[in-house]
Every structure is written in C-alpha cells, then in structure tokens.
Amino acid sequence: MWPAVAVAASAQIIGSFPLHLFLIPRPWAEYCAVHACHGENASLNLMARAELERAGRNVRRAKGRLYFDMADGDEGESGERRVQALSEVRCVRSIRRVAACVEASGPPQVGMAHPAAQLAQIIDAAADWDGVVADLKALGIQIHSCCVVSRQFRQLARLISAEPAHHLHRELGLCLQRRLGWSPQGRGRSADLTLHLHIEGPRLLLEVPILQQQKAKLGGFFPHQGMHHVEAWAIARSLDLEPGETVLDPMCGKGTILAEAAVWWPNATFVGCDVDPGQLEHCRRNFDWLKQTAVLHQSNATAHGGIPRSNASVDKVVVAPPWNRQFGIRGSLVSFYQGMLLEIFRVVRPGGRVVLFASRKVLPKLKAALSLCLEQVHGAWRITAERGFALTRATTGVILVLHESPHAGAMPASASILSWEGEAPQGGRELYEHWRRLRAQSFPRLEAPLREAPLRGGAKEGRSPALRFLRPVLACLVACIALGLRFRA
C-alpha cells in the first residue's frame, strides 16, 4: 500500500507542473525478478516462474522480467518473512523492490519540455521508501551511497525531452540524499546500492535490488569468456570431481572449463598448461575474478615430459584440444593428439579419469591417436561414454569419457548418454535445456547485493582516466605523423 501522504504530495507536485505524467495510486507490483537468461520460455525462466508462484502472488510476465506481489505477514515480522521467502527463489538473476511507478497518460506533446528535477520529485514523493528501507533492514544492509542508472536512454529521453537522461539520474540521487541521507555517486563509481530506472510499456519504474544470484553460478560473466558455460559445465561434470582431487587441463586456453569446474567444485586443485602466455594470462584473470587460485604453466603438452608434473600425479584430466580451425596445428593431427595423450596417460594416476572434448569432424583422428597410444602405455584405457550434441548449427561436439580398464583387450561399446544425465533427450535444444536445468538444481539461495571490487590486472578496470584520455590523443598523433610522412614521400 502506498502511503496517503505520498499520494497527496505527488498530486500537489503534478498539479503544479504541466507534465503529461500521472501517479498510479497503488503500485503496479511490489517486486520484480530479472530473468536469468534470454528467452521467455527458457527452462530457467520457467523454473523461476514456478518458484515465484509458490513464494508470492499475482505473478505477471514482462519482457525479461517477472512482476509479483508478496502476501503480508504479521505486523513486525513481515519484512523478515518476506526476505526469507524471497531468498528461496534461486533461478533468477536478481529480485528488486519496485519503489515507485509512474505512468504516462498519453504521448508527450510536441515541443513540451519535461524537466528532470520535476520528474525526480514526482518519483521520490510517490515511492514507498518505508517498504524499501524495511527490506534492506531485514537483510542487514546499511546504505551510505547510491547510484541511479538505466539502460533505456532513448525511452527516458522521450519523457524528459529537454534534458539528457543522466540528469534524471542525478536529480533522483539528490532526492535520495535529502530523504534518506544516501550520498549520490556517478555511474562507474563504487556505490553501496545501485537503483535502476526501467520503462515497461507506459510505466516508468524505480527498482531497488535487494537480492541477487551469484554471477559465477549464473554463468557467462568471466572476464575472458571462451566456451559457453553450460557446455563447459557438462564437460566438467563428467569428471565426477571429489574434494581434494587434482584436475589438469594440459591445453587450458582461457581456462573456461577449469574455471567452471572451480565454480561448482571449489575444493579441488586446478592445474592448467598452455603454450600461449596470453591465454594463460586470461585464465589467471578468470580465476582472479572467482577469487580462486590455479597452478598455471607455460608448456607444450605434446612433447615428451612437456607437462611439468611427475608421473601419476593428477587424479583427473580434462582437455578440449584444438581442431586445427581457430588454432592451427603444424604437421599431422593424429601425431599432435598422440603426443598429447601420451603425456596425459603419463601424469594421470591409476584408476583416474580423462574427459576429452572434440568435434565430430576430428573425432576419427582423435580415436586413431588413442589407438596408437594404447599400444605404448601401461594399463588398458577404454571409452566408457561418447556423448554427441549440437555445439552450433554446423558443428557437433562430442564428449569422450575414458577410464582405465583392469582387463586389456578390445574396447566394448560405449554409452551414448553420460552417467549423470538421467533421462536426457538425444540432442538438439532440448538437451541443452536439460543440462541447464541440471546445472540450476545446484544454485544457492539468493544473497544481498554486494559492492564488487575492481578486477586486478583487467584491461579496462586497471586503466586510469588519464590513460583513457591519452590513448585517442596518441592515436591521432601517430596518424598525423604517418600522413605527413606519406605526403613528404
């Protein structure tokens, strides 16, 4: 319920200025949940809707969001009960309190200016700040600074056609400073809380984040993203990692598979190798973002003794070797894969597990290299699972799971479904959504939004304002010198 005082104050403000906006006397929705992924009918979004229907009421779907209300609890306990119920929702990116909602009564009149300061006063007077403060208090969050942002600049510009949209952000920040004592911060600066202006049809909403899912669990937020997080999770899941085990990726690249494994099985030890120091630096930054460590080596995993590990020193090995497409290979692919596999079998412990990822196109050459290796290594390795899936429309990916067999001889037929998949579809989009649902089953409870520290060593995060200014100046200077030398010649 919106306070009667706020409604009366808003009506007074609206009556004193020739704006085309009017205030909704009741909120359109108390909360909104931001979708975890794109697509209204994606599996995670359908799971989120089911969770919200159990926790709240009046669930309404919008583009990229789900709006809903919460049932009131006993007096003095409703805030704690609401937060407890909301934190049980897991398959969303974040949950926000809808502090205010302003609706346009019609299209803006031609030539009419709508000053940002007046619109900010209307939103501030209409907002249910008591409810916002109650939710933040129930979460134990203390706010000293805030920032107002929006991604819909063109739509905001239509509402305040006389001024840039960021003027509304600034004016709202000043209103919050006067009302709640929150110091306003500019976009890009560290703030305790970031408020979002969102336009939904004719409505302008001010949303306050109160709960969020961990970005690492959602996936897709690594500073240097390589393979998609769902496929990387499926490959890492096939390792069956246990706490304390050591897992090696001898051609880790950006470390997407290792980093995804570190998200879900953080108590393992992660070792990565690659010949490219730039790729290893990207891997290091991904682990820095996770606040975890990985032992990284610049080495050639196809040479004898190229992996800097002693014999039988790692428990599990995972690798997605190059397919001679993005990263070219000199010589024969079979010889390349053979050298890699010999090194893998040297360092893996007896009874260990090896998971390989390749395309259907290079799979025959990988299997030929495996057959040659089995003639040279001690122990009998066999393929226990061979899972194909559509990586892209034109590429089929294959996950191979290898175990050491106690009995030598011909390889038996391998399973076409991985042991952890359950009743899985054979392929296509349905298989991808099945993996995504299985991954989401381990999502933790939502947590209070925390201010993130800048990433160490990042390309953008570590760049000072002076360097950002000097870079285009130096580029223009170099271009002018080159142009002058050309005319002189």
Ligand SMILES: C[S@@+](CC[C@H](N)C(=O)[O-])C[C@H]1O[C@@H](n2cnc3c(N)ncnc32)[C@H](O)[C@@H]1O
Given for the second form:
Amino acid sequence: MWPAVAVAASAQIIGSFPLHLFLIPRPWAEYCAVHACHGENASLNLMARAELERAGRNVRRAKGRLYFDMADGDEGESGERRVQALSEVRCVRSIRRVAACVEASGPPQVGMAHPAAQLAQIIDAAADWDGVVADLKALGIQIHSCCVVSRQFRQLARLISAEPAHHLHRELGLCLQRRLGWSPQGRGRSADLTLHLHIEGPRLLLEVPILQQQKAKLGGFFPHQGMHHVEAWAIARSLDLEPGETVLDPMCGKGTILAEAAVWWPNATFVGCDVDPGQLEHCRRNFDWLKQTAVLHQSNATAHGGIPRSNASVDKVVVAPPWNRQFGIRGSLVSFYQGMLLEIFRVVRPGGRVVLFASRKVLPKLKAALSLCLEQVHGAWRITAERGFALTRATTGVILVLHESPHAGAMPASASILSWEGEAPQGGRELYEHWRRLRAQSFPRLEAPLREAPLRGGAKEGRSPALRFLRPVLACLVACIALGLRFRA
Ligand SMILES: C[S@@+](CC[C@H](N)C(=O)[O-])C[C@H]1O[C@@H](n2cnc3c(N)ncnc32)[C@H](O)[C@@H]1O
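Coords for the form predicted in complex with the ligand, given the form predicted on its own:
And the full complex, kicking off with our chain again.
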C-alpha cells in the first residue's frame, strides 16, 4: 500500500516540482554496499550479494554497487530493528563500504542545470537525515567534521549551472554544518567522515558511510606494489604460519609476500633481506603503512653467511628469486640459485619449511640447483607440493613447497595441489577466483568508517611549522586590532 501511495505522490510532485528533483517517500531505508573489486561477477561481489540475500534483504545490483533495503518495523521498534539489521550487515565482509543513501532523484533533464547551492538545499531538505543520524548513533559513530567528494565530475557538471562540481561539494558541506553541526573540511584526510556524492542513472545519491573494510586487508593496496595480492597470499598461505614463528624472505624486494603474510598472520616475526637498498626502502614503507614491523637487512643472500642470521634460527623461508628478466643476475642461474639455497638451508631450523616461487621456464634450473644443494646439506628436505598457475597469459608460475623431516616416511608425497586448497580447479581464472574466495574467508568484520583517533591527533600535530607559528601571530594581530578599535572609540 505504502509504495503505491508513494508513487502517486511522487508523480504529483514530478509534475509540479520546478527543479525536476524529488524525494520518493519510502517506508524503508536504503543502503548501498560498494563492491570490493571490479567485475560484476567477480567471486567477492557474488559472495557479498549472496550474504545480503541470506540476511533477507531486497538486493538490487547496479554498476559497482549493491543496493539493499531494511524495512522499518512498527513505530518505536524500528530503531532497534534497524540496528540489529545493520549489525548483520557487518558480516558482509567482502565489500568495501556500506553507506546509508540519502536520495534526491528525478528524470534527468537535459539543459536543466541548477545553482550548486539550490541543488545542495534540495538534497538537504529531501533527505531522511533523522534516519541517517539514528544509524550512526546506533553504531556508536560520532561525527564532528565531514567532507563531500565525488568522482563523477562530468555527470555532476550537467546538473550544476556554470559552476565546478566542487561548489556542490562545498554547498552540501555547509548544509550539513547548519543541520547537523558537522564542520566541513576540504579534504577527506582531515575529516571524520567522507561522504560520496554518486549519480546512478536518474538518481542523485549522497552516500553516508556507516561501515567499511580496511583497505590493506582487501586489495593489497600497499604503497609499493609488486606481485598481485592474491598470488602473494597463495604463496604466503603455503607457509602455514603459526603465531610466534619467524619467517624470512632472503630476496624480499618490495616485500609484497611478507606484507601479505603480515596482514593475515600478524603474530609472526618478519625478516627481509635484499641487495638493493631501494627495494628495502619500499618494503619498509609498505610495513609502515600496515603499521607492522619487519626486520630488514641489506645483504647478498647468495654468499656464504650473506644472510645475517645464525644457523637454524628461522622457522620458515619464502622466496621469489630473480628469473634473470626484470631483475638480472651475474653468472649462471643454477649457481645463483645454488648459493641462495645453501644459505636458506643454513638458516632454517630442522623440521622447518621453505616455499619457493619460480616461473615454469626457470624451474628446471632451480631444481638442478636444489639437487646439487641437497647433496651438501644435512637433513631430509623434499618437495612436497608443486603447484602451477597462470601468472600471466604467457607465464606459468610455480609454487614449490619443501619440508624437512628426520623421518622421511612422515612426509606427505609430492602433490600438484596445495594442502590448503581443498577441491581446487586446475588453473586459469577459476583457480584465481577460488584462491580469492579462500582469502576472503578470513576477512575481518566491517568497522566504523571513522578516522583513527591517533591519526586525527597526529594530523593536528603534523601541521606545518609555518601554520603553527602563524596561529599565535594572527591571534595577536586580531587582539591588537580589537584593542586599537576600542582605543579609537
Ligand atoms: C622478484 S623480486 C622479489 C619480489 C618480492 N618477493 C616481493 O614480494 O615483492 C627479486 C628480488 O631479489 C633481489 N636480489 C637479487 N639478487 C639478490 C641477492 N644476491 N641477494 C639478495 N637479494 C637479491 C632483487 O633486488 C629483487 O628485489
């Protein structure tokens, strides 16, 4: 009944509303979940949709977003039910952001552009701000400042007359300040909350984030990226890291594998070595960004004693050595790998594990080096898994897992599927999506989209020295002017 009344009322409003923008009165609140990755049919997006549908929501998909509604209960009960429903949505872990949608919609009118201030007032007046504030309150989110952003500048330009899109952002910020007391900030980094202005066909939406996913844990968006995060995860996963273990990457480069391991198994100790100080600096910055620590050494991991660790001092080793392509090497690949493996077997403890990553092309050389080494080292090291996958269209990557055990019989036979993969497809896109799903199973719960308190404090402390100096000077100046005026009067 309600929707029918709403449509009739809206139809009347469309006819009379001069700006061709209107709010559909709805008896339910609508939210949107922003996809974690590209591709409508990517496994994570399908997972998110299935999770929302299981939670009994009316789910609709549009480009890059899933819209879902939450029906309000009877008067008085609605707040509680909405909070409960939102806590369920917290479990939709494979999405980037959940936002309450504030909508002003209408048929797109070519040539019907409005001043930014007017458009902002329409969104401000039309929205169910009480509902948004209730959601934020129910989730314990307190806002003092906000910032409005949008990526759709061209679409916005069609709605605003002769003004750049950021005027609309600013005007919306001012409306929110008048209505809710949130102080507007020009940049998202200094604001408590970043609101997204989004155009979806004829709908103009202001998305107020209420839950979000931590970037690092989803997309491997490290400041310095090397290997793709899903592949780095699969390599790191093969280590089967336990809390308290020490893992070494003797040729860590930007540290993609170590950093990916640090995201999912943070209670281990991470040690990285590389000959190139530039690569080590990138690795350090990646760890800083994750707020994790790694012990880093500049060293040549192919020379005897080159890895600055004592014998049998690390539990696990992971390495993706150069293939003499992007990272060239001097001399033969076999002797380079042999030097590296001898060092690895020196520092890894008995019963430990080594995970190597190579291309199918260089694999024979790596295996040749391995058999030469195994004649020289103590302990019964054996390849227990050899897993190939399409790294690019032209290159097959291979993960080799090596175990050492004094009791050779206790070791699993060599497998072409990794122990943690379950029923995995042989390769191709399906294997990649399979790994991505397995990785997503450990996603943390969504969290409040606020900036962390230390950062906010830090940002204030981090103001430029010039600004810190200028503030008291300006204050003195204002005081002098005020005094001067009084004196003249
Ligand atoms: C393929 S990259 C490693 C990628 C890295 N595992 C990651 O996760 O991003 C190979 C690295 O080996 C380093 N390297 C080359 N020769 C080395 C040596 N003798 N000792 C230590 N590192 C070396 C290179 O500087 C390069 O950073």
